[in-house]
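Presented below, as structure tokens, is a lone chain in the form predicted alone.
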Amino acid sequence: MFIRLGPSSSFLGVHGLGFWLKATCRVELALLYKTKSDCKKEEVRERMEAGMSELWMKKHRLLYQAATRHPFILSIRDATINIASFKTWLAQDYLFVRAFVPFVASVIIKAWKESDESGDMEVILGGMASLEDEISWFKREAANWGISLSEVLPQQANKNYCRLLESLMNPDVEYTVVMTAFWAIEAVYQESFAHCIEEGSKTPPELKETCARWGNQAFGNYCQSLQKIADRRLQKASDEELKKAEVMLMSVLEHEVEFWNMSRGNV
């Protein structure tokens, strides 16, 4: 730290100068402490106003866009998709959803044990109830496209993602971290497929039902409910929990990108 001595410092004497230096250091340290305190208050204020999820999406904007505006999604939107890639995605996502069921069941248990709001369980149960219909839909679509699901084996990106789900089922993983991951997984699909049914899209007619399944407003509202739960928990979370949740969000986004890559054959 550099201290600039004023013109009158020569009149302070040795003891006076020493006292002045100590006083100056104390003032500067106090200002430094105040600055850190103010930064912490500002962080808490932003967390309460915008929601930590929104702040993280801005912070990791490039990664979030890579997951929600992936070339696989854009190829559906502009009608240039290779149908073989779509079939790969359909078969692999069927396997993923089957692994997703026990994960959601574990989230319900965590909500029962750790949630500070009784409404959380109702929101999560709503998503759980839709999974049976989702699995039936995958089976129908696979039949329509001539895919034998019993012969499909999970590819490496799928295996890696399912391992992440399994790790989140560990009882030691905090409910806050799990809800952050749960929201992110659902939100990526909602925003990705909603992009394919927006005005101006050229999505092929035979793929519009698929896109509407996750891109519809009702599913969007569900994702917003999950986001509110995650933000409420993050608002009260410790610094350690926040770090874990942010790392988990980034991990989910990275796995989503790899899953899209796998579907296009880019692995």
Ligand SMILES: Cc1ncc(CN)c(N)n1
The other form holds:
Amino acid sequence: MFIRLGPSSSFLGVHGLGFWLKATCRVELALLYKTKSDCKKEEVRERMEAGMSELWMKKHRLLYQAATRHPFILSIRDATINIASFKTWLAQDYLFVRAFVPFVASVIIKAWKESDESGDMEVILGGMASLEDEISWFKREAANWGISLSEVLPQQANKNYCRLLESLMNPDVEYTVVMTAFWAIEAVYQESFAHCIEEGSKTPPELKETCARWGNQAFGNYCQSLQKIADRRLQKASDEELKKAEVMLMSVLEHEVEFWNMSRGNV
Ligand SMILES: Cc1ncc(CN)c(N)n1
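What would the structure be for the form predicted in complex with this ligand, given that what you showed me was the form predicted alone?
Up next: the whole complex, starting with the chain shown before.
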């Protein structure tokens, strides 16, 4: 007998499975005559349909929300932002993006060596190419706000995040794990800034261009392409690789929260 579970079942990824099978199936078996193999089938079906990234975003939704609906972002959206916070973020992000370039280069190398699909290279290369424009944009924007980028020193949270990027450049880190991280890094910015230009937002006009840079549809499509690559790899990944990728996703989200926190100025 196959009984469909409610939506709460999809909040669990493959690694919550053991616990979930014990807790959920014991109760549900008694109540719904659901077998352990039905639970497994359900989990596998969700993994095939929704993709692992979707399941993990639900499983870790509080952390995902903390990264994509941070008070810094909400303050842009409701126009209560303190411009000093914005300038801090801008200067720190310029340094981060410079460190992001060699990270993306390392992903291209991994795609070339490890990918089972030649199209991955073009997607990543497209992202790499747009970073040149992004760096020029940061320089122009900093000049507009009176920030001297050559005098900016990285704060601790930025150093920690750049250290994570550097660790991911190690050839021993699997392509699946780095693609999960890459997608998450870009997706957090896309979801965050898209929220600032949605209907009903009160983002100040002078910040709209910044928000549109990551919140626009083309960047959203690019993030979806990265997500597809990550999901394709995760579908074929071993349990060990899946665990590493899930831990990496959580680490990226935590670093993003810490990065936004820097804008408060006392980190
Ligand atoms: C901290 C951070 N995270 C993500 C992005 C988007 N590339 C960024 N510019 N900065």
